[in-house]
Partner chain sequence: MPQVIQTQNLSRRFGEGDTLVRAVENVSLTIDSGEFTALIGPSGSGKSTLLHLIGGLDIPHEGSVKLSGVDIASISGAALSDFRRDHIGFIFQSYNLIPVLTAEENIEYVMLLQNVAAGERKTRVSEMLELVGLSGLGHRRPPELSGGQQQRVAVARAMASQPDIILADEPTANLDSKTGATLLDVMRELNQSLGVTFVFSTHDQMIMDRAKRLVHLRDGEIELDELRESVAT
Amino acid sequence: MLTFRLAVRNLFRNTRRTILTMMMIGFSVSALILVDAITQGMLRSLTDTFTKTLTGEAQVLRAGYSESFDVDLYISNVSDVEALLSRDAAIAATSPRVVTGGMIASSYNVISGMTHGIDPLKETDVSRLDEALVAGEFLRGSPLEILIGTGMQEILEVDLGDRIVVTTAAADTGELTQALFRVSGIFQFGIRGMDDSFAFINIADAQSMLSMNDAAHQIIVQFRDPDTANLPLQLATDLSDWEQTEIYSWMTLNREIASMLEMSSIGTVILGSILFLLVSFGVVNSMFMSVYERIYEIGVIKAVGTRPFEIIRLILTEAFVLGFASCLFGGLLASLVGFATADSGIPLGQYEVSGVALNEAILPVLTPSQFVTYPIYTTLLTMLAAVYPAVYASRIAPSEALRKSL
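Isolated structure of the chain on its own, the form predicted on its own:
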């Protein structure tokens, strides 16, 4: 306690310098916390856009389908597979899809696209397709309904109630089949590839066109805890024995986003290293100035028998108090900014990632670990930066210290 009281008194001998140093360290800590919170918020927004738009948090596919999208690689007896999935308590919802490429034509134009056969009742639990509608109605299960994107609407020059023809090849045989659909709704996800080339019909119509009975190409899975999607699942072993069926997490299916998640942590480390380097220079300078101001006192206490270790301990205690107080200030500042933007978010304008347009304000994600990890690292770095001034002070010869002070 005596060392602690001496450290506090020494720090506030020069109050202005100490406060400026504390502000420098505190602002660095708050910057690290806020940058990490904004990065996590941006990645969460991007992840939600991918997993809750169409991809889902995981997909059950036939082996090889994700690479080729071969219409012949489908899952038979989908109802049995869904029953198997329902046994896993971690899974919240599933929905089968029949996916096929083909030609979509109107009286004015024709376009190649991907037609998704979906179950309207189950699809609302795994995607935001119903929320993306900008006109018309969601699929109701009636025959020959179709939803198209705003981009496809402009190309085909159609509107609600108009008829369009979908041409595709049947599974296994490859025979061309056609069906005449009526546009019941128009959606807009903000993803160019989807708005321009995706169409959605009822799964019964898709199975009929492709001659697939109780079969699907995908089973979309949503989990109760999103973090579960990237963990090994017990049901993966059971599915692997079912006609070479496998379950893939959304990160496996979206390599670009997975790479961004990995790079985000690296970016935070780089930013933290730069800030820590700048902070260390400030701490070294502040500690050296403090040592030079007390060089006479250091010489006196060494002359009366104070050991070098005790001088090092005193200066390191000063650094600890300085770092700890600075981290309290930085954490308080970061929390105030975080709470102030918790509802409205931080507007970053409209930006695009992997063809996905994002224009929503970023909600910072503040976690307890940010207020623990970064302050601990900063405090340890502050003490590490003070080692050199402390060792220098412990090695000062009393005769030289007394002479320099005269």
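Beyond the form predicted on its own, can we have the form predicted together with the partner chain?
Partners and other molecules omitted; one chain follows.
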């Protein structure tokens, strides 16, 4: 108790130095928290770009399909697989898709594109295709409906209600097959590749074009907790006996993004280490100055019977109070910045991640754990940095110290 009282009062002997040190530690803590929050925010928006647009959080695919997109690699018993998946507690929703490459033509132009057959009711549970619509209406399951992107609309020079012909090869036989559609909706994901070359039709139309009955190429899976998609995927359901199908996390399907996510946590670690290093130098410096100024006094209290360990404890307590108070300040600062930007986000300009242009403002993701972990680390580090000055102080020889006139 005396130690604590002494420590607090000693810190306020040189108020300016203490406040400067506290600001340095506090700013570092808030920087750590905010960088972590912004990184998480960026990752979240990046993750959303994949999981909430088209890829979904995971996909059930036949082995080899993700490399070749071979139309022959389809899952024939879609409803059985879906029923199986629906029994997995971790899985919230599933939706089958038929995917085929082919020619998409209007009366003016023709391009090659990817046509997706989807189940409009189920699709809304696993992707945001419906929200990406900028004109017309989403699929309703009626014949001839097709959704195209804004890029494709420009190339084909078509508008809502105009005719479009999709030509592709049927599964298994490879026979050419053709169908006529009318543009029922226009979407825009803001991702060029998708807006230029993706088209969506009702799954029944796609199945009949490709003559594949009730089969599908992909079953998109939505988890109850998005973190379930983190690698390695741990699910109760094992589909390996089922036509060599497997559940692939979106991270597996987008390796480069996944490795980028891993890299970004390394970035936080590097930044954290640099800040921690700066903080330690600052603390060592500040604590040493305060010990030097008190050499005579430390000599006196040692002379009257204070044990070396009690001196160490005093200096470490001073460091603890310094670190703790600084972290309160830093945490407060971080939460203020966090609150101020919670709605509008932090605009970082446009940035591109493996061909995907993102330009939304980043919403910092603040979690209680950031406000616990970083302050604890920092306070411990402050105390660690004070060990050297503390040991130095504990070893001051009283007879030497007492010769130093003030």
